[in-house]
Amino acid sequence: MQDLTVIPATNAALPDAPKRLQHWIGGGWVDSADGATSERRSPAHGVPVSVAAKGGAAEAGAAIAAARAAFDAGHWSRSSGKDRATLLLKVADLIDRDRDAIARQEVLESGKPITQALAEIEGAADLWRYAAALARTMHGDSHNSLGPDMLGLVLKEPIGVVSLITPWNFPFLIISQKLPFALAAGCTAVVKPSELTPGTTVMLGHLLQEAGLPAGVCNIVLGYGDPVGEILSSDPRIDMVSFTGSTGVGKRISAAASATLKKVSLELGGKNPQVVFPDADLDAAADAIAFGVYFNAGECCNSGSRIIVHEDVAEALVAKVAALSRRVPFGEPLDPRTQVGAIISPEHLAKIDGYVRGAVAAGARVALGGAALEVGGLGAQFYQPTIVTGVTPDMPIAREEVFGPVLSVLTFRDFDEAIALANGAAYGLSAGVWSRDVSTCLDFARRVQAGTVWTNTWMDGFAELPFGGFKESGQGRELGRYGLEEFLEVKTVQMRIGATRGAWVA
C-alpha cells in the first residue's frame, strides 16, 4: 500500500438494532402503504444501520396533496418575515443540540468520517440561521418615477409547492442548503432524500415538528427516483424542483419537468481544475490539491479532480502531493483521526477503480495508488488515494465525473493553454488558479467557465456567497440572497393614483 496512513477498525460501539425510518406526510409519520421498507448498510462497517419505508406512487401524491394544501391555505405562505425566521432560529438551535446523533448516523449511512460529519452538522445549522435573517428582510421593490399618477410594486411571492430531491453524499448539509431557503421564501415542500443516506434527513423532520412547523408546510417522502423521483418532478402540482445529483439524473429531471414548464434548479456534476503556475506557492498548493481530491474520499461535486500545472513546476508540485496523500489518514471513519472513510457502495468503487485502469490503458501512468484499499477489521471498500499522471485531455478520467480520490495531472505551457484545457470540459462547476500575480489570478478567473472561483485557496464556503455552476453543472443558485431569490415569483403592479383613466373609446 506504498506506506499510505491507514486507521483501522476501533471498538467503537455500533447500533444494536437499525434505526426504524417512516415518511413524513401532512404532519403525521406514517410507513408505506404495501409495507415495503429498503435496508441500509454500513459502507464501512457492514452491519444494518437504518430501514426506510420504501414509498411509492402513493406516498408521493400523498405528500404532494398536503404541501399544495398547505400552500394555498396560506398559514405559511403569507406569513410574517418574522414568524418564518423565529422558526428557522429554532431549528437551528435544535440542530446544534441534536448535532452528535446527526453526525453519527451519518457517518454510519455515508461512511464519511466523524470529524468531518460534525462539522457539516455544524456548517448546515448556520444556514438555517442566513436563511432565517433572509427571511426578515426579504422585501420587492417601488416605482414612483412613472409619473404623477401612477405608481409601480415589484412584489416578491413564494414560487408554491417545491420538491426537493438530494444526494448522498452530503445528505444533511445539502437538504441545508434548499430547506430553509424554501422556507424562507413561503414555499411548502415535498423532500425526497437518497435511498442510500434518508436517516439525518428523517432526524432532521423530527426537529421540525419540535419546532413547530405547521402540518404539511415540509413532507419527506422515502424511496427511489423510480417512482418518487419522477412523480416529484412531473406532477402538475408541484411548482419547482430543486435537484442535487448527476448530471445525467439531472437532465432527465428536466424532461420529466418540461412537460408542465415548472421552474427547475440543478445543481449537478463537476470536473474541476486547479491550474497552478509556476510562480505559485507549491508548498500551500500541495496541501490544498490534496484536501480538495480527498475530501469526503473526492465524493464531492466540488472536488478538486484535476490539477493543470506547468510543465516547468509540474514533477515537484507531484512530489509534494504523493508525499502529503500518503499521511492522509484513510480508514475507519469513527475515529477521530481519519480524514477519509469508506467508499459509499461496492460498484461506486468499481466505477472509480474502471476510470484508473482505464486511464493506464490509455497510456497514462499511476504514480501513487489505483486499487481498493484494505483496512483492518473494516474490509476494502475504500479506495487508496491515487495520483494519475501524463493524462490528456481526451482520456476520459481528464472530462468525466469520477467522484473519487483520485487526481488528474495535466500539464500546460502558457496561459491561453491552460485556460483552454481548464474549460475543455463540459462541466463548469468551480475552478482554482494559484499564482502570487494577483493580476494572472484575475484575469483567469474573468476567463475561466465557472461558478465559483478560487484564488490560491480551495474550497472555501460561505453562506453569505452564492453557489452553482456554468454548462452542464447546472442551472440556478443555492446560498446568498441568489439561493432565496430561487423560490420567489416576481409581481409586478401597476396603480393608478391619481387623475382617472382617459376614456379609450369615444
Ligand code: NAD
The other form holds:
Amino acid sequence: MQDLTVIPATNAALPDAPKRLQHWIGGGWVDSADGATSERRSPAHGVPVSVAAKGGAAEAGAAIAAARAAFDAGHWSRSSGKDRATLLLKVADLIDRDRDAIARQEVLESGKPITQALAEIEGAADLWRYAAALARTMHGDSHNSLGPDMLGLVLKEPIGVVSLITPWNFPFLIISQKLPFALAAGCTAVVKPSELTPGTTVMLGHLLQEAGLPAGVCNIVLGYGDPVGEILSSDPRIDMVSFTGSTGVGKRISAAASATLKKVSLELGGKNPQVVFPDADLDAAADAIAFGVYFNAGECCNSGSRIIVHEDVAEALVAKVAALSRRVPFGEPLDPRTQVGAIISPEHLAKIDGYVRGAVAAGARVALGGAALEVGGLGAQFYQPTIVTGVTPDMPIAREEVFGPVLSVLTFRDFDEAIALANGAAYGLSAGVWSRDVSTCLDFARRVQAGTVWTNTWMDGFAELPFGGFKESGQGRELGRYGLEEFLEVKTVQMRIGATRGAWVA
Ligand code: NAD
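Return the form predicted together with this ligand of this protein as a structure block, the form predicted on its own having already been given.
First the chain shown before, then all remaining chains and molecules of the complex.
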C-alpha cells in the first residue's frame, strides 16, 4: 500500500436482521409462489442486509397481467397531466422524508459511501419533481395550414406497458431516471431491480402506494435476469423495454424484444475518454480525473477510465493525479468522510484485478495501487486507487469497461490523433476535453462520438439535459424532454372539417 487514505470500520450499528423484501403485484405485497428467496450481504461488512423474494415465471406473468389491465382500464393512462403531476410531486416529498433510511439501505446493499448515497436520493427526488413538470406541459402539434377543409392533429399518447430493468450501481437514481417519466407519460410499468440491490426499489414501491398510485399501475418483480428479465423483454403484452445495464445483456434484450417488435431503449456501458491538451489547467483536470475514475469506486457507466493526454504534459498530469489519489479517503462506507467504498462482489473485484494483471503482462506499468486492499475491520472487498501508464490502444484495459477504480493513461501528439483514440472504442457514452482554448473544446465536442461531452468539467448532470449513448453505449435517451418522449407514441389525426371530400368513384 502506497500512503493511501484509508477509513477503517466505524462502530455504526448494522441491522439486527436483514430487510424482508416482497414483490409488488396488482397493488399487493407478495412472496414468490414457490417461497424462493435470495439473500444479499453488505459488500463492506459481510452481514446479511436483505432477503428478497426470488421471482419466477408466475410472478413475472402476474405483474405483466396487472400492468396490462391497469393500462387498458385507463384510470392512469387517460388521467390528466395535473393528476399525474400531483402524485409525482407527493412521491418526491416522501422520498425527501425517507432520505436517510433509503440512503442507508443503498449503502448496505451496494457498498457506496453514505454521503454519496444521500446526494443520489436527493437527486432522485428532483427527477420526480422534474417529471411532474413535464406531465403538465407535454403536448402534441396542430397543423392549421393544410387547406380550408382540413385540420391535422399530432397527438402524444402513452406507449403502453413498459418493462423497466435496472442495474446495481445506482439503484434508486436509475429507477428515478425511468419510472417518473414513464408515469408522467401515462404508461404502466413492471420494474425489475438488480438481484444484488433490490431494497431501495421496494422502498420506492411503498412510497408510491402511500402516495396513492392506483393498484397495478406500477409493479415490482424481484429476481434474476433469467427468468424474470427475459420474460419482461419478450412477453407480447409488454409494449416497450427500458433497460440500463451491460452492453452484452442489452444486446440479448434487443434480440428478445424483436420477436414482437417492442420499442427498446438501452443505457449501456462506456469507456469514456478525457482528452487533456497541453494548454489545459492541469490542476483542475487532475481533480476531475480523480473524481471521474474513483467516484462510485469506478463502478459507473460514466467512469472517466481512459485518459488521453498530450505527451508534453503527461508526466506532470500523472504526478498530480497520483498525489490526489493518495488523498482520496476510501474504506468504511457508513463513515461520512469516505469517498470510495467497497466493490460490489468478490467476483467483480477479481475481474478488475484481472484487467490490471493483463495490462502489466502486455507491457503497461502500475504507477499507483494495482491490488485489492484489506481495510481495517472490513474485510477484503476493496480495491486500491490504481493508475496504469504505458497503456496502448489495443490492450483490453483501454477498450473494455473495467468498472473499477482503475485509470488507464494513453498519450497523443496532435488533435487528429486524440480524436482517433477517443473514437477508437466500440462505446460512445460520454467524453471530456480539457483546454483553455474554446475552439479546441468546440472542435472536439463536434467530432467526438459520445452522447454527452463535458468541456473543462466532468460528470455534471441535470434533469433538463438528455443522457444516453452513441454506438454500443445504447439507444434512446433519458432525462430532459427526450426522456419523456421515449415513453410516448405519436398519433396523427386528419380531420375534414369543411366540405365533404370529392367523390373517388365517378
Ligand atoms: P447487467 O447487464 O448484468 O444487469 C442489469 C440488469 O439486467 C439486472 O437487473 C439483471 O438482473 C438484468 N438482466 C440480466 N440478464 C438479463 C437478461 N438476459 N434479460 C433481461 N434482463 C437481464 O448490468 P449490471 O452489472 O447490473 O450493471 C453494470 C452495467 O450497467 C455496466 O455495464 C454499466 O456501464 C451499465 N450502466 C449503464 C448506465 C447508463 O446510463 N448508460 C448506467 C448505469 C450502469
